[in-house]
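Here you get one chain, nothing else, as structure tokens; it is the form predicted on its own.
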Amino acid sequence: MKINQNYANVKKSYLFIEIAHRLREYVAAHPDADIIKMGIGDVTLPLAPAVVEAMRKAADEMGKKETFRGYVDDNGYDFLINAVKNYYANFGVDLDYWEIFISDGAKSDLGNILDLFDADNTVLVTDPVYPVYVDTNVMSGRRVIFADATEENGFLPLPDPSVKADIIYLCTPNNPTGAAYTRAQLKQWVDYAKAQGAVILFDSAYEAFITDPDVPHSAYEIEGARDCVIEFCSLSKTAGFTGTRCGYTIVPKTLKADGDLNGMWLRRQTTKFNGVAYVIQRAAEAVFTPEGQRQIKENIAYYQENAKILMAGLDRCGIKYFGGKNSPYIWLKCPDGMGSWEFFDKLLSEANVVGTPGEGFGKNGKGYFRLTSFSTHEKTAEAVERIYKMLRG
């Protein structure tokens, strides 16, 4: 017996374990501290009511009899398949039912796709990025390569003709920058990615936090992009699905690169994936509603709301930052040159406020924090004035 030597290739804790384990070692020594946590994008506000009032329904329906169902569908039941077909219309997108492919998020999705790809493949990422990309394609074995996001080119860098990259990945907007492509700016990415031969793997996890009309909410918005994009969104963030858990993941027929993507991502499914059970996805159904879509907009509007409170926060203490308009997250600059892991400590320490190390999203992320819109409006404000009389004494 050989185990899979590229483990030890990946650190050995993920950002976020390590963000729990400082704050559970912190509260052990004060108990009594009254901890803000803007650090795991987590959402705070319940699922909206239509989406409870279909799941349910849906129990109910599981426990007649006459509307128990069994084993889901391949590639998820007709019902949301549909429902999301037509959000994606809403867009000017026309997408084939055989297409779309439920999943249980986009985290999931976004490392089993890689069971389609040799390891003898070369994967470009930006940095910093969500530590996803890079630790699943380390696992495998693949070559990853950078692409530099900086605050010289807005964290939005753009495709390098002379780099030869097979498998490329891309969020926007981002996570965890806050930036978004503009369609131009995609565009050049998918003229790139078809002259190279390669595939993007795009992630629209935060698509419905976009307010600019010049971002696309989908990449296939982009002319070409069925020729070289998979597309993957969750209902996490758009609807408050991080306990509930479903999301989809899009596979156009028309992407054949060295094989048929989308028959292959079936027959991977159908082999190493149950679906999606039945009362999740009439819970995920009812968000593609119009009463559906009315309340998790209203929900969307209390985070972006949060996200104003802190940027105009960060404002009066004269810290620079970005993101905010079109993501949930807020990227910042550390103040006074200090390390992003050292703000870290001194933000726990000194404001009982938990936030996310840029430095744990690679080495352009060094100097810069996260903190996300993901609270009440009480808490976030009482976070800035924490930060505030931290940084002004």
Contents of the next structure:
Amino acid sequence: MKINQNYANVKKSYLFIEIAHRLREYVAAHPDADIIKMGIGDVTLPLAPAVVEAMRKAADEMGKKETFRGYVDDNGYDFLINAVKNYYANFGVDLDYWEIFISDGAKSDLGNILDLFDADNTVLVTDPVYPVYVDTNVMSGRRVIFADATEENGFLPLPDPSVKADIIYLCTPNNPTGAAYTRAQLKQWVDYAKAQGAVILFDSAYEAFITDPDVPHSAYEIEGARDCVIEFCSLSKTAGFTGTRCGYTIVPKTLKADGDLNGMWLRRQTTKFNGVAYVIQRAAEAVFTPEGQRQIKENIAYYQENAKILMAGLDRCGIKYFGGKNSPYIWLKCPDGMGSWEFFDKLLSEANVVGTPGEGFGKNGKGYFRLTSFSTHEKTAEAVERIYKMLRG
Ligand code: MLT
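How about the form predicted in complex with D-malate, since we already have the form predicted on its own?
Starting with the chain above, the whole complex follows.
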């Protein structure tokens, strides 16, 4: 037996596990500390009432002989696939039923999709980057190259035609920087991918936070994207499904490749995945009803208000920051030239606030720090006060 030696090339723990570990150690030593968590992007508001009602109803159906359901249909239940299809129509995107695959969230599919691609492909990611894109490729031995996202380019690198890439990851609005490509910028990536014969793995997990009309919600709003983009979305941030788990992946039938990627994904999913539970798919369907949309938008507005509280607080502290406008993330420059982990330790020990060190997202994250707007109003305001006191008080 030989193990997969590529695992020796990834960091010992996943970024958010490392943070949780450091936090546990701190709390063990300071059991009375009143910690405010703004590290991992986990939501705090409960599921919308329409979602809970749908779950209850579905659970009742599962308990009755006449309405009980066993194995899930191929790529998801009709009712949810059609709800997603109708949602995309809002953006002027017309998807075929068989292009939509219901998933248990974007993270799993962003890793699993790699089953479809040879190990001998070059992967391009923007840096700083959601660690899943890099780690999953390193685990399977692919070469990963980086496009620098820096303050100079507004954390939105554009393609360099002299660089050869086969698989390109884009996350917009971006995790961790909160920066978001406009339609015109995204078109440049689509044109580049087509010229290279590459595929773009497009993570739109934060699309519900977009406020800028120039920023597309789906890559398929861009001409030519159906030829080269696989899109991944999740209800985690949109509707508080971080623990409930449901999302969708779009694999166009028109993708240009030396094989049928849509058919391969169906084959892969029906072989290795038995679908998302009926109760959860009914809950997800409720997100797309008019009532569900109204309720989840209220929750998003609540988090957007937190982002404003954070930004006003950072202004008061004289800290430079980015993001927050189209995203639940605020990407700040560590004050006084501090390193990311140095600021993490200071914030934890002196203000009892947990954030995410930018360095955990790649080399360009050095000296930066990420805070989320997913806490409560009260805790967000309290965190801002503590940060002010720590730095200026
Ligand atoms: C994050 O904090 O970056 C996200 O919550 C991670 C995720 O969505 O998996």
